[in-house]
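Shown here is one chain on its own, the form predicted on its own, set out as structure tokens.
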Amino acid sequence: MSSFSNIRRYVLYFPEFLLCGPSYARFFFFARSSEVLDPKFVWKTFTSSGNPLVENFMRNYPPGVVRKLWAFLYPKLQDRVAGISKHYDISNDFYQLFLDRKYMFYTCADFLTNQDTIETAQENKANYILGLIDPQPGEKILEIGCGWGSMLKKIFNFTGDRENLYGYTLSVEQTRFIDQTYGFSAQLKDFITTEYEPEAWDKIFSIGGMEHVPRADLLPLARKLASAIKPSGRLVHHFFCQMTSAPPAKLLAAGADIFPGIELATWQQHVDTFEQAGLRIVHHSVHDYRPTLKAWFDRLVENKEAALKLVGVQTYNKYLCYLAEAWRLFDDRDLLLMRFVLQRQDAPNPWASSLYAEKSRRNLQAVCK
């Protein structure tokens, strides 16, 4: 079986190189290996810069028009819902091997110092987003794409209100985990196609959910969410997007296998969509995903033996390659991680972060001295 797998790697390399580019072919050549990859080799191969001409070719072949075609075809060739389930339903135990141990956040953390652990950084992130949501007891709050219930747990610890917390996910494994671990109302729902009751929610938020929304669904979804929140309500989105209309060459492998059917939008498309949906951007910040990806990579390596027993060699190899390649995508600024706070344009009282008040106080004190 291993011999056949290795032969297949070599047979597929050149056709994939020509059709999808050297980055795509390289990713699958190593990810399909039947032998356990050396993590130091993987990290160096995928994250280090080489000859500028080679690097330029790796980033720009196939041409943008071909990359756009692949990005258009992926959602047509692969079912988005099935693709999400394929990724997240591998095994809860597998993800526990490399995610933080407190929350199991599978999204960008906030490393404030070089000494921060992944646990500390995810706590930083949770506190940051908690401040953006500003949950209050009695408020009806929904998380779309709720993962393993990480942020719902954080909100509950802050408000003590379990009854008004809801989450939607497409993962059977995540629904089971939340039900058994926290007892929140996690429902197996596609938040894109769900019909929302008008003005039913005080807060709706997503952490890593908008990446799974096809471009054609962005505006209809934004309009539904804008209608679903109360006039005084708030939307909070934490997600990454691509910076150019053509997907980065290194992202093509993710659309084919890691997150099958994924179709990222650009920063500009998201901003235009929010405004067209009748929403006002009241907060926008950019964050660094690279330390999180490196921490996950290192922790997966530390737990290699357990990972191999749970998911086998090729899945372990694939995740090593995927985490390293993702690090490079963010290092090249082909992808950016950002957070938005949105309100309806008819909101009676525009929201402002407490940071503004603190800054205003400091400025006033400085003037008065």
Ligand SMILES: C[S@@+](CC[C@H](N)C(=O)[O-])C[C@H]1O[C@@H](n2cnc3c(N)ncnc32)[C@H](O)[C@@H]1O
Given for the second form:
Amino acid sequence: MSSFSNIRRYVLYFPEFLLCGPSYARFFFFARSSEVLDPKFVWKTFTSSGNPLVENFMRNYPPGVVRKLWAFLYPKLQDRVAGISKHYDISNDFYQLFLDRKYMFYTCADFLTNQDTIETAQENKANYILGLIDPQPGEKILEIGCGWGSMLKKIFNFTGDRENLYGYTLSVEQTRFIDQTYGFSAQLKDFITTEYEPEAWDKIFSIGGMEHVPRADLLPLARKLASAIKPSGRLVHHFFCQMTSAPPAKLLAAGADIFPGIELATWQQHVDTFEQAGLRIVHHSVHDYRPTLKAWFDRLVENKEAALKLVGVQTYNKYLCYLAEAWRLFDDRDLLLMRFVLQRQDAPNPWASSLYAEKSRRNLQAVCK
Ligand SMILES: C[S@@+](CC[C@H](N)C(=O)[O-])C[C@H]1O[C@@H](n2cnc3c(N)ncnc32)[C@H](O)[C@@H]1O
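What I would like now is the form predicted in complex with the ligand, since the data block earlier showed the form predicted on its own; can you produce it?
The complete assembly is shown below, putting the previous chain first.
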């Protein structure tokens, strides 16, 4: 089995190099190895820059027009829903080996100092997003793409209101985990195709869920969400996007295997989509994903033996390569992590001004103390 797999990766390397480019071929060459990869080698190979000519070639081959065609066709050949469940249903125990121990967030954290651990950084992020959502007891709140219930837990700790918290996910394992651990209403529901009752929700938020939304579905979804929130409600949207309309060459492997069917939108498309849907961006911020990816990588390496027992060599190798490659995509500014707060354009009380006023009042108080 292992020698077959090793022969296979050599045989596939050259056709994949020609058709899909050197970044894609390199990713699978290492990820398919039947030997456990050396983490130092993986990190160095995927994250450091080599010869500028080679780097340039790796970024630009296949050419943009081919990558665009790929981005258009590939998701149509894959089953999006099955792809999501394939990724998130690997095993809850496996994700527990490298995500933070308090929340199990599988999204970018906020590292504020060099001493922050992944636990501190996820707490920082949770506090930041809590401020954006500003949940109040009695408000009906929905997370679309709720993962292992991390932010729902944070909100519950703040409001003490469990009854009005809802989450949708496409992972059976995640619903099982949330049900057993917290007892929130996490439903196995596709948030793209679901019908939303008009003006039923005070707050809807997504932390890293909308990256899975195909471009063609973004606007219809944004329209549904805009009409699902109350006139005074808000939508909080934390997402990463690509900077150019053609997907970066280093993202092709992720689209083929890690997140099958993924079709990232650009920053501009997110802005246009929400505005066309009748929403106004009242907050936007940019965050750095790299320290989170490095922290997950290091923790997975620390837990190598347990990971190998749970998921085997090739999944372990694949995750090492994917976390390192993702770090590089953010380092090269091919991908960008953003947070938006959106309100309906007809909102009775535009919220941004009050938030900023409140924030600057607090800052001023702190300075004047
Ligand atoms: C990157 S995880 C983020 C989870 C969580 N929000 C967090 O911060 O850790 C993305 C989540 O979105 C969910 N998801 C993606 N597309 C979905 C869809 N169409 N319907 C429901 N859930 C979806 C996945 O099942 C997963 O729970």
